[in-house]
Each structure stands twice: as structure tokens, then as C-alpha cells.
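Consider the single chain below, provided in C-alpha cells and representing the form predicted alone.
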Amino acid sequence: MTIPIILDCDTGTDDALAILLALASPELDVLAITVAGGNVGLDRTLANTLALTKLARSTVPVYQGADRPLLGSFFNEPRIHGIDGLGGIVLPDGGQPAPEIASDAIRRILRTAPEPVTLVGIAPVTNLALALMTEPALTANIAQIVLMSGAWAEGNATPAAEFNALNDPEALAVLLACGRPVVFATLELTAQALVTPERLGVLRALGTGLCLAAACDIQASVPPSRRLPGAPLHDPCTIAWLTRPELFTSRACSARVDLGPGIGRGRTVIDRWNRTGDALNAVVLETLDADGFFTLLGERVAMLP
């Protein structure tokens, strides 16, 4: 059996590898890819997504979504992803998106799917929240929500907040309150998926396909972390968890997000030790078999054209 998913992204460098991994994973039935602004502006995240799906010879429809959060505006991260979102790596043009807007497509798919759908969010989750806010009954058709978002300790966009959570904390609060299981791949988890020159060399040696080459070139453009001995590969962790959950350990906990103004905005308050006694509304992925993760990533992306 395959897992039907909607993949919601803001295609920068790590989103690109997550998209390719999802398209190459037979365990997943990718029903749609929806796109928001975030890592860079929506014009670029959309173009990047279309280019990657065409490169992979995928027929999965791509839908244009939100160019701003529920409140305010997105802030971008060109220092990591480059001004184009893919570190300057040029891909062939991918054509045009499907005609619906993302939130409409999400609602339609949830309304008509023969079985519950997993929502995978590797971006600010504006598109997902818009869909659920306008038709809350559709939560009954959601199997689970898997997010690359948040941190239980230090953030990366501010001292308190992770980038995706900070870019639309209100949207994240909507998902946490919707009553469906939410799985977090936080910064503490993704810090274990470190790309090093040695690992990148192993990936390059796996084949000569265009997708593998593009994935390696895109990742090579990412500067190393100032805090870690490599570059954390955030977004593909969500796809790896869906396809190879045995690579991870996890913990049920309660989670909320700070919606106030000031330095704490966007912080995810994740109660891993049940200090608050709040309802357990989330699962946090805690550890990762990094070697197994990179083996999976390489084997799968090398299967693509």
C-alpha cells in the first residue's frame, strides 16, 4: 500500500532534494505539490518546483499558493538558498502550474480522496492552514500532518524560532489545533542529517542521472552551518520518516507556538517531558540514523532520470 500525500513546499535547496526523494519513493503517492513563498519569493519557489518535477519527468500537478503569510509578509533566506532559491543552479524551464490555487486544490483533494491523505509541510504552512480554515470538516480526511518546523531549544531564524514556524506562526497554530496528529522534524532532528564533502562525494558517485547531478550541485551550493560540521539537510527528513520510519526515534508530547510580538514570536514550545500536563497533540522525531538516511536518499534519487 502507498501513502497518499500532498507536499507543500517553498522550494529552496533542501526542498528540492525532498521533492526528488518523494517522487522517487514507491511508498508514496504524491497527489499534488503546492507551493508558497518563503525561502525566496513565490515567483522563484514556483518556478523551481516546476523545473524539478519536469526534470524528474513527473506528472504530479503543481499548484501556486500563498505569496504571504496569514499576517504580514514572508521574509526570505537568500544567504542559504541564493537569490533564485537553488544556489544559482540553472535547471530547464518547467512550464506552467496547474490552474487551481493551492488551498482550493488541497480542499478538493481532501474532499474527494478515497482514503485519508497525509499533509507534508516543508514550508511556512500558509497553504495548508488556508485550506483547513475555510473548510474545517475536511480534517476528517487527513491521516496525519508531517512538518519540517520548529525546535525544542534554539531557533535558526531568531534565537527563539525556526524559519518555517517564524514565517507563519498563526498558520502553524491552526494545524496544531485542528485535531489531527502532527509530526515534527525539528532543527534538533535535522541537525543529525549533515551533508559533508565526503557524503556529497558518495552521492555523486551513485550515477549519472540529471536529477542526481542537479541534487548534488544544488546541495553543494549550500554554505556549511556556523554551528555544525556540515550543512543540515532539513526537508528530506519528513519524506524519509514516511518511507523508512525505522531510521528514527520519536516521542509523543504537547506543542504550541508563540504568536506574540517580540523576540519570542514563532517559538515552538515543545513539552517533551510532559511538564505542563497538556494534551499530547504532537509527535517529535528525536534521533536519526544518518548513514541510513543518506543511503536512502542516494539510492532513491539515483533512480530518477
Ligand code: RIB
Second form
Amino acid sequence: MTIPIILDCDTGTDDALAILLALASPELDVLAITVAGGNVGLDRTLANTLALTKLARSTVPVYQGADRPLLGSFFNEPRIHGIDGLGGIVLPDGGQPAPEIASDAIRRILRTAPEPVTLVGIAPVTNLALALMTEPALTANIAQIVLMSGAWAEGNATPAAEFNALNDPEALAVLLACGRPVVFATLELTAQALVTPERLGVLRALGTGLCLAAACDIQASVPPSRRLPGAPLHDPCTIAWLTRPELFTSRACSARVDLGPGIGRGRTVIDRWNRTGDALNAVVLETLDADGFFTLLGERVAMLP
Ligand code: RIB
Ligand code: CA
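Please show me the structure of the same protein in the form predicted together with the ligand, now that we have looked at it in the form predicted alone.
So here's everything in the complex, that chain up top.
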């Protein structure tokens, strides 16, 4: 039984590895890849996504989505992802996006899918929120929502907020209120998925395919973290949760997001100890078997062309 998913991304460096891992995972049926702005502008995140699906010789349709959040505008992160979003690694041009707007495609798929679909968000979740805001009944055909988003403690975009959550907190609030479980791969989880030169060397030696080489080159372009002894590989953690949940421990909790205008904006308040007594609308991933994660990543991406 494969898991049908829609993968929503803002293809920067870690999104690239998540896309390749998803396309290489037989446990997943990737129905669509939808693209928003975020790490870099939508023109680049879309081009990067199309280049990666072509490199992987995938026929999964790619849909253009939001170039701004529900309120305001996206802020980018070229310091991590480069101006082009892939750390300056140039891939052959991809094809064309499918002729449908991302949120329309998400609604069409949820409306017609024969079984519940998992939404995977590794970007500001604007596309996902737009789909659910315009047709709320579609939540009945969502199996679960899995997000790389948020943090229990400090953020990475501000001291309070993680990048995806801060880029569209209102959209995250829509998902948290939609009635379907939201699984969080927070910064504390992804900080356990640290890319080091040694791990990158092991990955690179696993095969000779263009996708593995591109994945390693893209990851090698990421500057060292200021706060961790390696580069946290954020987005692929969502795919690993779906394919190898035994690599993780998790906990049901309640979660909210701060929509204020101040320094706390975009902060995810994840109540792991149920101090608020709020409804348990989320699951937070707490620990990761990092060696198992990198073994999975390498084995799968090495299988691609
Ligand atoms: O905070 C990390 C997240 O923000 C990742 O999804 C990264 O790609 C950026 O979008
Ligand atoms: Ca991302």
C-alpha cells in the first residue's frame, strides 16, 4: 500500500533533497509537487523544482503557487540557499509546470482522490492554506498533514520563529485549525539530522547517478551552521517520517502559532506537557535515529538516475 502525498515546497537546498528522496521512495505515491516562494523567489523555486523532477526522470506534475503569503510578502534566505536557491549548483533546465494553479490542483486532488491524501509541507504553507480556506470540506480527504515547521524553543529566522512558520503564520494557523492532525518536524528534530563532511562523503560514495551527485553538490554548498556542529537537513525529515516512522519518536500535543505583530510573530507554541489543556491538534517528532536517516537518504537517492 503506497501513501498518496502532495508535496508543497519552496525549493531551496534542503527541499531539493526532500524532493529526490520522495521521488525515490516506493512507499510514496507523489500525486503532485506544488511550489511557493520562500527560500528564494517563486521564479527560482519553480525552476529548481522542475529541474529536479526532470533530472530524476519523474513525470510527477509540478504546479506553480503563491509568490506571497496570505498577508504581506515572503522574505528569502539566500545566505543558506544562494541567490538561485540551489547554492549555485546549475542543473539542466526542467520542463514546464502543469497548467493549473497549485491551490486549485490541491483542491482537485483532494476532491477526487479515492483515498485520503497526506499533505507534506516543507515551505511556508500558503498553498495548502489557500486550498483549505476556499473548500474546507476537503479536510475530510486529508489523512494527515506533515510539516517541517516551527520550534519548541528558539527559532532560526528570529529568536522566536522558524523560517516557514514566520513566512506565513496565518497559513499555519489555518492548518492547525482544520481538524486534521498536523505532524511537526521542528528545528529541534531537524537539528538531529546534521550533515557533516564525513556523512556527505559516505553519501557521495554510494553511487554514480546524476541525482546523487547533484544532491551532494547542493548540500555541500550549504554554509556551516552558526549554532550546530553540522548543517541541519530539515525538509527530508518529513519524507523519512512517512517512509520509516520507526526512526522517530513522537508525542501528541497541542500547538498554536503567534500571529502578533511583535518579536514573537510566527512563534509556534508547542505544548508538549499539555499545560494548556487545549485539544491535541498536533504530533511533534521528538527524536531521530540520525544514522538510520542518512542510510535511508543515501540508499534511496542512489537509486535515482
Ligand atoms: O527553517 C527551515 C525551513 O525553511 C526549510 O524548509 C528550509 O527549506 C526553509 O524553507
Ligand atoms: Ca523548504
